[in-house]
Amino acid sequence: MHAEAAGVMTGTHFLDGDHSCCEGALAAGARFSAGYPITPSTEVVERFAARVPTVGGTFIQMEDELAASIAIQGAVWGGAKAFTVTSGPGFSLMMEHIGLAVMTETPCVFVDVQRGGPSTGLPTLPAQADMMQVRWGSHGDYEVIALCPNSPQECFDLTVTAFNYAEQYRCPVFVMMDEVVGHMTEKVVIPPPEQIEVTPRRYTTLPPDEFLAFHPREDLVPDMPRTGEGYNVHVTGLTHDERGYPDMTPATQDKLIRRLQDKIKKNVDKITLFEEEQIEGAEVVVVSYGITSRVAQRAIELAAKEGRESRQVPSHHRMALPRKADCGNRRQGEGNSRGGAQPGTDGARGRTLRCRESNRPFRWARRRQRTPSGRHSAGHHGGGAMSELTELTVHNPVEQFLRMDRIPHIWCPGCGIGTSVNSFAHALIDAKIDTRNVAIVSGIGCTGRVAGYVKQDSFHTTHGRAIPFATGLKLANPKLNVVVYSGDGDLFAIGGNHLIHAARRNVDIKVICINNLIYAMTGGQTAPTTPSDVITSTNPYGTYDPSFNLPYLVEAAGAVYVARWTAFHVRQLARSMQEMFAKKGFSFIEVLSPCPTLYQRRNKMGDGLDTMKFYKEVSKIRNGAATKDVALTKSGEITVGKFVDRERSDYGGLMHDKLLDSLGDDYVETEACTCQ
């Protein structure tokens, strides 16, 4: 497939590498790009600005390099073709989404403008420090692909074969620039778009209940859905099998991790790109890349009128290429598959390399890794047995919205969060929207398993980033409707930024924050919600930190609709969530929830049922309560109700209107899966 017109622009051109990066990009089709910035590599993504509107594309500047590294990835399932351009400092920052691409294999490219280190560094001086951390910076056992231009004209032609590559292989690759070529002004050449070669995105031609979202062809790749078409893939970074479902199992461990090494390392031959110049006969030939590769050049002429033979190897991709040497030298006794992990054994598995294959409490554990009828259980409490709820042959209304494939569930008796997903799918149906058109992002945490739960197109992300994903997603298919479903602790502390930011651009996704006033899943510390005076493990003489005011916070923040309900207000609750699907622009209910395994146990509190009796007995609806006044005690009376419902421009609309007032018929508006 070739590029389309639009997006080229063809012809001889002075420019330096930076911007000519951001012209390969528009050629590979891309038309998304989330940004910090950071110097010296923002210069791709400010020309990106200028010029992505006139084709049909979106440009987002972001809070930080977290938020950008993964709402570019919310883009790609979206249906854009999507990158991100950082320095040093931001693709630090950015290492843990990297891990997500690589397991999720969302086809995206980084841009890497390196400069010096460590930390702030040389913000403004050339350096190539930055090729280890783009293999091993990410934890866990992974492959990448990096290419390293030397040039301008290099920095176009490179960007648009990493497009390729990362579409051809469901994997993140790296164009690894440095400043000196970033800022580095010369001639390039941009072909007219015929005779570019764009790889389209390969999507399933199979319907949606004979797909599997990660079973991959003879390539070992997988092909890609469309979201919103009526697939229900379940998007995760947690392992996964091929339906897309948490599995925890080491044999599942091992046949993924291996299969998303394998389809990058069997195709090291047609990956790798490099350059000989007379090599043979020569007595020292230096391997060189980037600007370093120009500088190389004039060493070797030294050289040679010195009368030493040395010969070049410019090399135009940096990878950790595998190599048959490596077997007989590898260290023995680490858990990973390049530290002594041989095929068969357990190095990639996610388990400790064992002394001998009968140590019995491994078996053990395995065994309780499964639930009564064998299946594996994603979570650490049981449900009960799957053979007993098939047995029911009552109907139940919800189930068209829950993966019923999955049941039972991870959550503990008595919690709240599974009461709100069925509120959830009550709003679904008296919404009577087109239910194709849902996608439900979620957090890290015991609510951030939603996502597995409900029958959508479903991504469950990284700890806090669940909004800006969510971001990503909307900006790249506006027809989606967006619901970031998550908890309190990953939305208001690791996540705090991005809600706050997400509430300000008024974005037009709705999010559902469960409150159980605790971190449940990681045994019972303190949240940002917890009250004063309440137990938690991490203050076992009573807390201290002031609690956040959630609907005074988001209110200040910027957005359109506030409400809370408790666990027990199930019909308000659905009755909220059937009017913020209304809503245009950043809505927030925030959910009451009992935690009676961490919360109320420790805190002498009674069960799951004592605590729906005092959500009942203190409870006030107030709609329209001033939300300064609705702060949250240990005991106290809570006030319930919608407290905002307000009218403002959301981001798309505002977007939209100031590109159409400076631009004119020069703009084109962002349309829903750009990258056919």
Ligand SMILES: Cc1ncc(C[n+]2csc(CCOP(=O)(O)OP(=O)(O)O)c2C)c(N)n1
Given for the second form:
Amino acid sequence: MHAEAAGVMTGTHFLDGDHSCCEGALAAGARFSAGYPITPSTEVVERFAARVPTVGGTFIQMEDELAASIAIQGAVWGGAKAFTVTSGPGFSLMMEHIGLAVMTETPCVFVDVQRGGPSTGLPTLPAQADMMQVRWGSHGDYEVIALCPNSPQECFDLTVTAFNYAEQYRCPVFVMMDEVVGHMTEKVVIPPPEQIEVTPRRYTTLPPDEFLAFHPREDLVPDMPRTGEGYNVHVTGLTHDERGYPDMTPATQDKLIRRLQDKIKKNVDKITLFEEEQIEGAEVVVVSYGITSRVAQRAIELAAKEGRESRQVPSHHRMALPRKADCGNRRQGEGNSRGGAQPGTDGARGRTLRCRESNRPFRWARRRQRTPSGRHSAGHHGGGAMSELTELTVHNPVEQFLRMDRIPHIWCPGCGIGTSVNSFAHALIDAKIDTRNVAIVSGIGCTGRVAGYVKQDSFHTTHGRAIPFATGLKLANPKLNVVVYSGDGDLFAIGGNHLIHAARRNVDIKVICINNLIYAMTGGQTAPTTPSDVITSTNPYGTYDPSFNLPYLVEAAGAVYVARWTAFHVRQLARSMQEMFAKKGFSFIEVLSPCPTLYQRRNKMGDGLDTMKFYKEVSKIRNGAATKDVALTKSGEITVGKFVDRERSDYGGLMHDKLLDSLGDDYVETEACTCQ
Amino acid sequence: MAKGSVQIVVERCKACGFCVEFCPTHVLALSSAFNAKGYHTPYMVHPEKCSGCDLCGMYCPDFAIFGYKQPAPPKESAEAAAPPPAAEAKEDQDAR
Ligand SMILES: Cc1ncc(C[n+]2csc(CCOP(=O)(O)OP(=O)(O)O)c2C)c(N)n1
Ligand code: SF4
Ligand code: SF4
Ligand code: SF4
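Next up, can you give the form predicted in complex with the ligand of this protein, since the form predicted alone came first?
Then the entire complex follows, led off by the chain already shown.
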């Protein structure tokens, strides 16, 4: 397929590498970028921010690189081609999301305009110090593709190639520039669109009921679903089977990780780009990439002048990582014939294979077999045995929104998370919206597992980053109704920065925060919501950290809708969620929820039912209460109700109005997923 | 005749007691029998009082119970009133 004419600035230009890279991205079809400024990379997105509103796309300045590197992935699942740009310190922050993109097979591009390090290092000077990091920086075993341009022209060409590889192999692809290439200005020829080959995203043609989200084609790469079209796909960074469902078995881990590696390793010959010059019969072969290849070229010429012409010396301009498939545990320096000189890629595989079923806090719940005759009408069991079923004539209305093939779930007896999901399902029914457009994004934690049980397009992201993922998803595909469903630790500790910024921007996402006053999934450590004077695993003598008042914080940050309920208030909660669907802008509901296992047990607070009764007893409904007055204590009154319901233009609206005002007819609005 | 009834998927139940506690008309009680996981699951101790309001379903964190308005033909309720077949006790023993 050829490039879309709108994005291509055909002609001969005098451009620096950063600007040329931006033009490459636009030509390749990139219509979304999220960034955080850092020298010497920022010019790429500065140009993109100026250019993309005229071709129908979005640039958003995020609060940090963690956010930028996951917002682009949300945008990809929303249907856009997307990239982010950074340099060393920012690249270090992005490492976790390289892993996420690998694991979820999210086609996206990272541009790293390298500078010297470690740490802040040499902000305005060149280095190629991140080449090992791109290969090894994120945890676990993975393969990625990296391209190294040596000129502004190659910044254009290889950025187009990077987007094409990303779509072809469904993996993150890296454009590893450096300060010199980024800031050097040279002639750049941008061909007409019909001469620019662009790889379209491969969407499935199967109907939802026949589609397995991670079932690969023959080339080991699965087709993608379109979000919001009823595929109800589940995307998770956890090890998953072909349905996309988490599965921690050794067999699944082995199969998945091998495939993720093989889809690239088996194509290394196709992926690797290099040029050979005068290599025939050479005595000394110089292997180089990136800007160094130009220095090497000069050295070769000088050597030739000094009468050493008899040595024929080539120069390799580009390097593709990884190298060939057979590189067991090669020592540093033992490059293969294609010129990479990297340590072995596969030494860690033994670790992968030894992975056992672990980290499953609630093993008993998942292991149980469901008896086929488990469903019955309950009118007649006075304490005897129970099991035979009466043919079911009615169905639980919430089941249509649940992945029933994943029930029973992992949550403990008396945990309130499942109860909140009932309210959510009822809200979906009562809101009378097109539920195909409702996408759920979760972070990590017990609550984070909601995404895996709700039968919607659902994304189980990384810890704390659900909100920036949701931001990308919403901005790339405004027709989606994006719900973030996550825990208090996820949203307010590790993700706190993202939350306040999304509220400030008034991004149109609905946030449901299950507040169990603790980090539950990791074993009951003190969270920013834990009240004073309770015992946690990290405050064994009692807590003394002051805690957040969530509604107050979120209101101050700019949310247009703020409510708090408890798991006891099932109907009010459902109504509030329904209201939230009708609201445009950043909306927030805090749901206090029992955690008998990791909060209550240490504090001798009984079981889930005891907490539910406590909620019933001490909750006072005060709609419109001033949020500064609703802070929680260990055993005091709980103020519930709708506290804030106000109007403020949402981020999409603000962006639209400003760009239309400034650009007039040149402004092209992002409609919905337009990615080819 | 009761206005409503409930359906229970016993194997999903984890005996939290939410449904029993918060049923507005106190229809339910936890049985002395166990399901395969070893939990005492609810049954209708006062089926005639059930309104089918589904509050039990709203509370159940395990999607194991829900209430519904009694369907029009009374046949259903006749079935529901029948005593449990003796064979069930055996099956339950096995399940444990
Ligand atoms: C980057 C990162 N740091 C730490 C963790 C470990 N971790 C997993 S869940 C969790 C806490 C979740 O707490 P919360 O969001 O309150 O959810 P809950 O389990 O209580 O529902 C932590 C710290 C992680 N997965 N990723
Ligand atoms: S540990 Fe707490 S929050 Fe997690 S499932 Fe169990 S009860 Fe729920
Ligand atoms: S449907 Fe309503 S009345 Fe019937 S058992 Fe459930 S909560 Fe009670
Ligand atoms: S609410 Fe659900 S899990 Fe709890 S006792 Fe009732 S049926 Fe069982």
